[in-house]
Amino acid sequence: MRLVVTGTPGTGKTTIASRLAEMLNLRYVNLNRELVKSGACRYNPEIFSYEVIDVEHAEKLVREILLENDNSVFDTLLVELVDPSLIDWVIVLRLNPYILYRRLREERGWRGRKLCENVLAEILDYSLVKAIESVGEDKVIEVDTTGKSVEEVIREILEKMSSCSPSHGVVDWLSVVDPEFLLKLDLCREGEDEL
């Protein structure tokens, strides 16, 4: 078994992919971390973000990895690498736009555009697009985890993969989050102010 785990960063995906993959016996990989130690990928805390530097040799990489790493649990922010074909499930983290934003200003210290991009991201289903566009509809479990114990986030991925029940559309930013607020985020994307 193969599984990816993917999201904005601050959703979870590092604590809930190490717990799914301790839970079910699997090994844990970090794709990300992978990918800069081969040098096709540079991780820049500027903007708090990975540069594919060589998408043909990260591609390569990435499949290599997978290939030797059956029964591991995937985490990366690239899911737009990995090969449909040699992955079960990709899963989906999602969080409330509120709480990913004081989670990244005040727990990891960011500010300004980056901190304002990443959240736009969110709210518009960045990661979730990315992962269809990239495995297909029908390998895509997106988990909304505001409010909720890693725990429960768990079985709610372990009732997924269970049923064989792929989902996304689980969560609609733009009908919750105050237009005021998303207009503020695309300034300081652009270089305004900050929130």
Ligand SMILES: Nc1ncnc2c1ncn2[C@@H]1O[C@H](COP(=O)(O)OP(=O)(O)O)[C@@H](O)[C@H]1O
Contents of the next structure:
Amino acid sequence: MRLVVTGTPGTGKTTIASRLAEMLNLRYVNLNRELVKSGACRYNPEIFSYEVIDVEHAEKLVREILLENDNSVFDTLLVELVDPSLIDWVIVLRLNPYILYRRLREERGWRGRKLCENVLAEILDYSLVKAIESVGEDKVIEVDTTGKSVEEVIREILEKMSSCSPSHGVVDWLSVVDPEFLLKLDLCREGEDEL
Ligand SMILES: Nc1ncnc2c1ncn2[C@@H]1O[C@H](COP(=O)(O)OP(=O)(O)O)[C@@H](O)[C@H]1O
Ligand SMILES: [Mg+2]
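What would the structure be for the form predicted in complex with the ligand, given that what you showed me was the form predicted alone?
Full complex below, order starting with the chain above.
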């Protein structure tokens, strides 16, 4: 079995992917790290995200890594590089944008554009859209982690996998966030620092 765990930074990918691997007796693979190590991708501080330097090389490498690791959970932001025929599920973790904002600011010390662009990406379903575009909605399990313990999130993922229930559209952050918060995030993205 091959599972991919994706989501905006801070939503819990590493925590959930490692725990899921432990519970299912699978190997945990940090795909971003492998891609950076190979030189196919790099962290671009300008866009506060990973950038694929050579798409062909990166896709080939991901294919090799996936083929080499039959029973694994892959932790990644780069779901677009994954061949859908090689994976069983893509799990997209979601988190209430206000909580994500606090987590990134207080735990990771993120500020300014880096903080705001990632919170906006969460509000605008960036990871979910990318996952569906890459592997199709039948292989996507979207989970709202807000207010849930790690164990509760894991239980929900296992239930959806065992009943073969793909899911998407489980959150609607645009209806949750205050327009003022959105405006501030947008301003801060443009360089007007500090919320
Ligand atoms: N379900 C959860 N409930 C509470 N805290 C969580 C949960 N999942 C992750 N966390 C915490 O959130 C922080 C970010 O998690 P992490 O797994 O590093 O996210 P990511 O890999 O997506 O950037 C960590 O401090 C982690 O302990
Ligand atoms: Mg991580």
